[in-house]
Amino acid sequence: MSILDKLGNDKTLSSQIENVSRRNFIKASGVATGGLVLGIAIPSKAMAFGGESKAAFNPNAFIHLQENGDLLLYCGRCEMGQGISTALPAAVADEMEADWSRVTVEQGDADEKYGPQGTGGSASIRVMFEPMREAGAAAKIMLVAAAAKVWGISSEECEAKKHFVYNNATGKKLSFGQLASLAASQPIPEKPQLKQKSDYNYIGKALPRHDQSQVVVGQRIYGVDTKMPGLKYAAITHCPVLGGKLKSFDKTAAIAMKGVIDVIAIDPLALPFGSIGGVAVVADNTWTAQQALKQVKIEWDLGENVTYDTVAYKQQLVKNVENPAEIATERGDLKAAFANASQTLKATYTGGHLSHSPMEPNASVVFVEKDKCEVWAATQAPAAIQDVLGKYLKREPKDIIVHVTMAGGAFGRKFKCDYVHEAAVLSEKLGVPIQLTWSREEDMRTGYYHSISAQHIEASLDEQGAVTGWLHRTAFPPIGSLFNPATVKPSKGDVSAVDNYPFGLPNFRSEIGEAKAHTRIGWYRAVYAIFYGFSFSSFADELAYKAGKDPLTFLHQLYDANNIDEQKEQVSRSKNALEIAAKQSGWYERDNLPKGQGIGLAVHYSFQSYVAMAVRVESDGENIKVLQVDCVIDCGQVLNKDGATAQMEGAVVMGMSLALSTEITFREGAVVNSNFHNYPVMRTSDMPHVNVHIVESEHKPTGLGEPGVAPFAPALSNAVFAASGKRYRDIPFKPMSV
């Protein structure tokens, strides 16, 4: 039994520091070198998307300080390139006064002792920052107490610094390793005092990733890298139309190929993240499996969604939002505002489906044995794997062992574990470990997609150019359709971001149009903020020109008109981010730009963070070259400035791709796109100069992974208009014909 197994049995739910033996620290029995282990309890509100679980669970993360001084920190959240496995452990090391060069970070396997491990919603740092700091602070207090006991002095006469505890009177020192076992027996600090911001060693600094050298030389283990004795390899294809069924398949030609072991049909599993059903080839290597799959003759019953066509569907969504729909929220007297208006403006904004398309397609290794099931997967949600495989295999979820590997990108796709379920089916049938890797084409054609959408806005202006009324209709197939296929429109909760937008809109109404899903809709980086950010910031820019005002001045007036006390902070922080972006981008000197260049502004609040962007372009309306992006992020206390900068740069890359080129097209029920030649993402040669400006803040840390995506497209659209006079109301602006 491992040390973590021994410590993982406490069922007490608490936000205070504790361990499973009802003490914070225990001697690491069963570990040859001895040491110190700390368990921290994570509050239930640490759910990935901000929901709260009322069920009891045992959420412990662990620190293990060995007697040789090496410090092992476990990261419970999943690493997919966003740097969480550096940022959170660095917070522990900072409070502990540990030497970062002595720290090793390991990814925690699926286990409730780590708390909710679903990694998404830009929530990891927001909910884990303080508990992890408290763990480090508690470790420091007990190490200092141990040193004081050795020297026969009080703890106040000692100081921890850089992996040592010093005697302030004599200058003597003891290493953390020397003190590890003795510290385990020290009294438990009830509420350890945390550092002041001015005393941070690592928090708020630009800290390189802990695994940087491993990544560079190819030593990091991703989902596709897992190997084990007896491993066989699989490739799979699915019905191209959601809801279709397998009628028949002929495996004669495939099974005759050298190295092919079997061709197996996989039945659908009626769970949101289970397989939709498919045909898989198992072989001695992935290449053989992929080539043999092409030889399988498959006949599908395509089902009712065969009529799905995104061009026609988007046109229908536009009709649905340009006509009266279900009222979600209403305040003031909108009818009177429009009746008394000096001017009015209306516009409809649309966006297409998007594919996550991470660089590493779906991959996992599963070995189903009679009394054991073990999984190695690139995942964002190890508990979901346990749940799905538990139901499929009729075993307890806790009996499904899930090893979480590094994910080569995810963006929400790897919250869903259909690819793991399929590997389990194959392994159970053949009795061998299976590595299933989806091809790029399969990933693009049978994934979970960002919602296609339409937003219609109408506004009234008075004689001074102030907004007096705002009507906002929205329609998109919601993520809720994944869990309830009867869902045919967004819920009132889905449009809450519209209802609570921090503009001052005294006369306001939001409405919800119908939008039945014809494919699987799933979380995509930034989620609904993509189309909400585009519509609000684009329309505000259009209104500014309609009112004959400077766009930045007009935005400030919209925010200043807000008199809701609960939104004052949103207003002030949004305005501040906008002002920084304007100053840093040369907004106030834009009249000096060469002909054909323009700057566009946008700001959006999502995932409890504020991001403003100023985009400078050169454009004639058709050809668009992005020259410079100034991105301002206000996410409270930043743990790692290097990681924060990288997140914003990545958001620009993704935002630029979805604004200019990426769109999934359905025709006759099936995805037409298949790879990056007809779903083109941004290339290195397209990359503009990006300046990231981080707002220094005393606020608690908030989301960082997702909020940077939403403001880019509207800032770009506004910049193109400033440069050329042409407006874009559909994203992508110029989709590729497929």
The other form holds:
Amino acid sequence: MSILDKLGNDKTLSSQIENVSRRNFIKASGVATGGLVLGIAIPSKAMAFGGESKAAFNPNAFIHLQENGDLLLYCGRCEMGQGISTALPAAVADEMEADWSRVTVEQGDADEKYGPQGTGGSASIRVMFEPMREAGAAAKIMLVAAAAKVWGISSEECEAKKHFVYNNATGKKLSFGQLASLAASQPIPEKPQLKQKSDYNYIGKALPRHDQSQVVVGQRIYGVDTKMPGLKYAAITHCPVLGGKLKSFDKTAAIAMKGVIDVIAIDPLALPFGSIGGVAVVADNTWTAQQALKQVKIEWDLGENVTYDTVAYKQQLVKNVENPAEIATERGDLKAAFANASQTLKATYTGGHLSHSPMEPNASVVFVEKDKCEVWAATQAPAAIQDVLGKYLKREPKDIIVHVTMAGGAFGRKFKCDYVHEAAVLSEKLGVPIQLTWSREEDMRTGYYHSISAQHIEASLDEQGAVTGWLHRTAFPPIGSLFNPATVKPSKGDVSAVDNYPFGLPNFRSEIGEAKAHTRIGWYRAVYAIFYGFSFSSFADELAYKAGKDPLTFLHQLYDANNIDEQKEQVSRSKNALEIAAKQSGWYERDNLPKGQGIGLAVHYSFQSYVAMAVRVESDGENIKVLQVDCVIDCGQVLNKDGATAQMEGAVVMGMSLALSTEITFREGAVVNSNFHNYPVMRTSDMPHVNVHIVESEHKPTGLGEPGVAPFAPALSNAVFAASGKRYRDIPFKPMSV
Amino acid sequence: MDKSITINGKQYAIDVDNDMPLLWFLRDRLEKTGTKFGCGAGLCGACTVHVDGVATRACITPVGMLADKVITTIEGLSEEGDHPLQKAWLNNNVPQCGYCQAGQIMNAASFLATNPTPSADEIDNAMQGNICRCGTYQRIKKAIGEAAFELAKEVS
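Please supply the coordinates for the form predicted in complex with the partner chain, as a counterpart to the form predicted alone shown previously.
Next comes the full complex, and the chain you just saw is listed first.
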């Protein structure tokens, strides 16, 4: 099974509770399409029989109830600030009728028993909401059965409430702790009944994060924080150009420094998530390692990507999309639409590479011993670490013990584990535990970058100003290039979001332009939705002005023109989110805004969720001050309202950084940016007032971590145009020259 | 007698190279990991501590310069984690990943000590050097405002 498969395909995920064995058991099997069929089986008593838990009641991998009533809940998905280690345990606690104040949350190590742990694609709640609820509901049923047994009555005559089970007839109660041991021997329910929405205690409320009190006193442990006896510290520098090789290095001066233990070359690992190769110094402390690394004289053979220059490359991409390219999808008769057009419009949108730059740079601790390998790391993909280290060390992946720490931000970067592989190389060579901490400069220069991109759209309008034809050409080095270096352009799957955009576009053609990758491309929060959202929502706004229509009315008409049955829901939910954003932002009263202010709208469907934004700016076309953002999210049922609000606030800030200022520039094959002075992310004075509006919904929960990013840049672009008449089509709008 | 430094009320010998930044003395020598490494160049504020009460970037401050100085880190800001800023951070559920928040809180604490009744613009100016990549700025500002209010009550 490939690493990609381990992302998990929730479409095929089924969850059932069955007593298949006396051990916790997760069955995962790859299927021909590359998807993942996964059945989560949560057998009762498993751990108790396996002797792996001291808990009195341990009905499945997630729940450990002590006889004193303390409840330990495990989170299998990785926590990087998105709040998943609160949200999922809260779902368990809710169905279990547990008292949240008695809950402690632990992060699960890499283990199949937790289900798919690869945390990306805004999928955690989508994938795990029901299994977590079922895990909690099963435990509750067993606790109730235990109480019924004590009282010699039926379960129907009992009720669980806030860590107790009550005898409905007598009012007597037994605590969960008192019942724990007896519950462990109760039969496992086949298909536990889940609660009605109206009965939720925690789900759908604004729940504080479980770990905040640790954070504010500096006690939360991140990947960079692991300490242990005998630990040695490493710093690393990488080949600046992808595909380059180490020619030679002279370690004389470095090794002579006090506290330096060794200087070690790390070979590239021919795996997409492994190291690209570099030179590392191991020392008594990180600072000494960093200083000594500067003394190592290194010569690189830079290889063919040394010609990579993002300014020239972007121009090439523009050419590639402004000329005919490979046809991906065609509907209707585009040629006739243009032949009969009353007006036509075309525009090209571009965007640069982005570095995730989480505040915690890549870091890990690895201890490779003869018969044991242990890892402590912030990661989004524990199984990928097992895969990569298993291959490197020629051991079984399951024998690689991965302790998942809190991640100090990740945004897609920590799905890759080059920084863990490198620590493993050093530990294996030196026989000691190694803490490797990348410098900020290495983190910024050795990334898996968001794609540089160009998109060209041409549209035809009829006499009424309705869109009759839409040609959409796109070119960007795709993530697929990471897995198959022969890739020279996006796949049809990569452009499916263009083909299925929920506007009504009966005469439509999408085309794919060439875009060979010259650096590693990776998932960056919101991924391709960043440039798809930008091009669709910007161009729709441009078309509205061309047609002489109000932008909101024009957008509604574009959606209303969609008569594809399967997209009815997308149309109505997009329109609803858009309308709320417009109303909340003062769109209808925008004529009253002071001169120089404007409001821009955008809505984008991604990760199965709908986010609309109304951005109000003050701008003369050159200076841009974002004043207010009204953000509307429709992601179905919301598990934690405060968490959802926080995700939207954060998405606005990340959207602002990428729309206004952040861009990774390559020159002579290497990244020019080095630290936050020339990769200027948003700071506090840039922060607009953000209002988050959550759509009440009965739909199943969908993505939340990423969908908020995409609509910001186009809404901002549209706002600046409304305020000043200046149209920005290249993100970031205000790149710093580096 | 070797040079020494006081950190969170306890005295430590400065038994490393004088040039070692305080950040790495804290993190690797003393294994106090609450103070975070973010940029190594004084650009992000994640490593902010107090030196004699003044917010200082530990990643660019050589420990040898700090002989006889009094250092406070996030672990020592309050006895029980109940500094008004810490309480306001909890009230507002500020942290997302939380990595930058020690630096944010330490910077804000030093700022409020000199300006107990700040305006919104003054908060912006004071906090401009502290980056939060998760984007918690709106909550940070609100929390600082609330903490200032609480501190003012304590004083009066």
